[in-house]
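One chain comes next, on its own, written out as structure tokens in the form predicted alone.
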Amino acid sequence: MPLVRQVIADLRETVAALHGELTRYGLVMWTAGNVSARVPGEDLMVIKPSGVAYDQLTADTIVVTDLHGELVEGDLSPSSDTAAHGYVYRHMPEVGGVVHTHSAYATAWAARGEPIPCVLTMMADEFGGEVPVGPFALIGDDSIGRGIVETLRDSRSPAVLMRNHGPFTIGSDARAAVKAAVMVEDVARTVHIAHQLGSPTGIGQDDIDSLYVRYRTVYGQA
């Protein structure tokens, strides 16, 4: 127990400070948006607490939950998207991260109802193909984990675009998550200006593949 407890620890440390980038990279207004992180080998996370702002959290303000949403351990009360959370980690054990956010051009594409198109070999990297959507789900219970779920299962993109509502994404830890939020709003806007400018060049399966693999295979330090 001993050694859960300071897992615990820091994992509300780390994920009290990935927030830190939501907000670096103008992601999230106000109090929206949200990281959880699964504790590993528990049928616990840690998750931000609802409506409080990015500049008051710390540690001790991130709380534990289990993975039906029931508070175990914090003064707060947790995100409101806590069920969604808990429910992709319920249905997806390979996930440690999950990331919430309206960030503002990923967001214009769920509205839209529309994936975003694989036209970047960044794209191809990262998502291994086009960024799905999901379908419309209402805030207050698991509706959301479970379109999450359903559409990522069968995916290789760490992001799904909620319709009407904004990205959702996924990662082995926190930061992976938080790294996916990141990329699917930089692609979402670059994407929209190509939209802007004319239609876009797709790339061909074969290409996105090899790019997939030779992202995971061979790009950054051994």
Second form
4 protein chains.
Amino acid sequence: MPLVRQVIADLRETVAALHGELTRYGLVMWTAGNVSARVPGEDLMVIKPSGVAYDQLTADTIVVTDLHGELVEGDLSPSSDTAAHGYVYRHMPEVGGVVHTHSAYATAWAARGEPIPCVLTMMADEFGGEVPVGPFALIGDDSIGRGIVETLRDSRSPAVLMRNHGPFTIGSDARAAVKAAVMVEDVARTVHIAHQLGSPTGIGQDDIDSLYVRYRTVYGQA
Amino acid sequence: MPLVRQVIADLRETVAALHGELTRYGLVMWTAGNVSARVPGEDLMVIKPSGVAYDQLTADTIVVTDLHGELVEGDLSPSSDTAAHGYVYRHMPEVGGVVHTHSAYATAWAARGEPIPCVLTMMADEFGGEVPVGPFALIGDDSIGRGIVETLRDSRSPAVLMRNHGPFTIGSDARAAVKAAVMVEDVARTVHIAHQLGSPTGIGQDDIDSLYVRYRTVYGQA
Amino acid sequence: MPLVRQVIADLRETVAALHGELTRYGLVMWTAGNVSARVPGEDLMVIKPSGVAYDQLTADTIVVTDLHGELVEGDLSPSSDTAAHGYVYRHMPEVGGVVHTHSAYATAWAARGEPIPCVLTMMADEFGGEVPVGPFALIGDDSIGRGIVETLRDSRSPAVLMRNHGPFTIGSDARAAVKAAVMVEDVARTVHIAHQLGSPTGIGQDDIDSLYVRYRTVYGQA
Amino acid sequence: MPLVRQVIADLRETVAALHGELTRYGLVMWTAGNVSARVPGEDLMVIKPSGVAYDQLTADTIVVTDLHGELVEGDLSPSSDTAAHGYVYRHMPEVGGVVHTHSAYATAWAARGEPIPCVLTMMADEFGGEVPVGPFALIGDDSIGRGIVETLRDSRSPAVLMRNHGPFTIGSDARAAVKAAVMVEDVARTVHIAHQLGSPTGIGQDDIDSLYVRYRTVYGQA
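Compare with the form predicted alone: the form predicted together with another copy of the chain:
Shown next: the complete complex, the earlier chain at its head.
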């Protein structure tokens, strides 16, 4: 049990700090975006409290909930998106981190309900193809979480554009999910700009597959 | 009376600091935007001085005026928009803060005289529908204030796009009005981007209503 | 003479610091933009050295030249735009500061050779009408300076968009010219965005005149 | 040999610091961009390690490889683009620095496979004409490096837009290559914006030549 306590304390630090990447890259305004992390081996997650300014997020303010969003530890109410995060953790055991933003370009694709086509080598690397669109869903029950899981379960993409809402991203841990949130906005923006003056050239499926596989095995440090 | 003095001193601090949110989110250039707060229970407000750089705004530079814009306390001339702020406070007793900017995307909708359609769940949350357009009005008499009040009185939106001019926002206090100024630029930008490559899908009125009501009751800390 | 020395020393400080406004508002990349100030009552100006990074601009690096661009004081070569600045000072005695940038939106209007139409109250305030286009001119003789002066001499606007090149702005002092450089990019951007989804409504000439006159007499501190 | 050791130590410092210019100008997201420098007189280069955050890049983390990308010194794996950098150094002896980014506007032109037309005097200065497009090439062999070299060998431009991928830039040293990376994004953005509302006016070839030659001989410090 002391070990779990340390893991939770570390995750609260990590998740508090990772919100700084959302503001650094301009993905969030005011308080409208959140990061969570699964507590490995426990039916618990750590997540941003609701409506708290990013400047004031410290490890102490991050809350711990069960995977149905019930508060387990912390003084503040959890993010209003907690149910969606929990649904993802309950149904995708490989996921260790979830991020939600309303970053402008990704949300614009979501507002039109259009997937982002895979026309950049970086998209092939990171997303393995297009970034898919999830259903329109109201907040307040399982429908957002179910929409995320049903869209991502059979996709290589760690990002889904929820209709009229914005992107949700997943990763093996919270940092990977934050990276996906940064990257989905970057490709949403670049592909948007490319489309403004004409049509980008597509990339063949074989080339997409080759880039996707290579990136998984060669990029980064061992 | 000593109590009012303390309240005014605190509001000057708060209002000086809140201008930092306008620069942080890129809503203002040079000196062209201002925040005010009503002094609760008094016919007074605190507001930015005219033409002073944001770097130099301290509590000391913030001025106190009556609700017709006459200087009551402070060494500097009040914002040239003071009459409009005062008109709002005189006619909307529930308003405790007013903000004006020329943020680019909101002002672009204002220049075309087009309301921002409600195509994002975040807009349903924050604005309860479209962001409305107010009339063209010259500075120098009550016409800007009247345009703001007549447009917002029957709207859920805390933001109005004054034609050829820019957004004015209101809130229960100055911080809420600043949040609305940040949010109106964010949705103005995202909906603009969505329209550049096609047409966003609308959100049904029932869903807008449901999101709007829920946000008011569930979001944030109790 | 000691008095002139102090004036020059102060202007070098001021001009060095004002370049920080160009970087703050994203108007310049690398070393491509410059500020100068006339030394009042002397046929001298202070100006940025050529090709020096903004981080390294201190009062010591700012150079003094005559109004034909010949170095009078300083260890570095003056900006390659010095001749244009000097031409403006020689032919417009009311001008105390000149700024040149390649800020993106203003330069885009310049690349199409289109004036920015006056569709914002802020443009009426600051520019008194449209922002005019100056001729295409090569660097290396008087043609840039002449193009600036011939365009601005009969205009209310403190900014000219030199074709295929970028904006030059003037002011009663260097700070006013920097303000005009910030504002011309802001209105270039906002009006661009407004045009992307339709046509902004115009402002009548009487209203433009009224706003322009009022701004000159009422805005700011006495 | 001690001299080479000092040169390498200095280049590691320089290259670590130059990555700060990529983040300052918003050219890179997360870890997706890299700078290298040739070690003069040796068949060696220094380059960013793969997948390391820019905040964590210090001289110690920068690695040394031969010009085929084999690690010679350092604890980390070199950038996954090392082979492309090495190919350029092997085939263009005048090149002392190489930079790769996925900056948004330049990458958007690359996604459409369109060169950036020379419609700005700054482009004539820096690029001597249009910015050319290189072939689509997969990572993992010599094809990216070959595409860069074949495109740039007969061009004045220090930047090539690799199809569906992004810009690569070269320079006499790493700082010059970074400047070209900053400038190519700036002109990609400005020319994009110019095209959004119409067609920029072209610049005649004689004027382009004249500007290009003059910039090489007059700009900057001797």
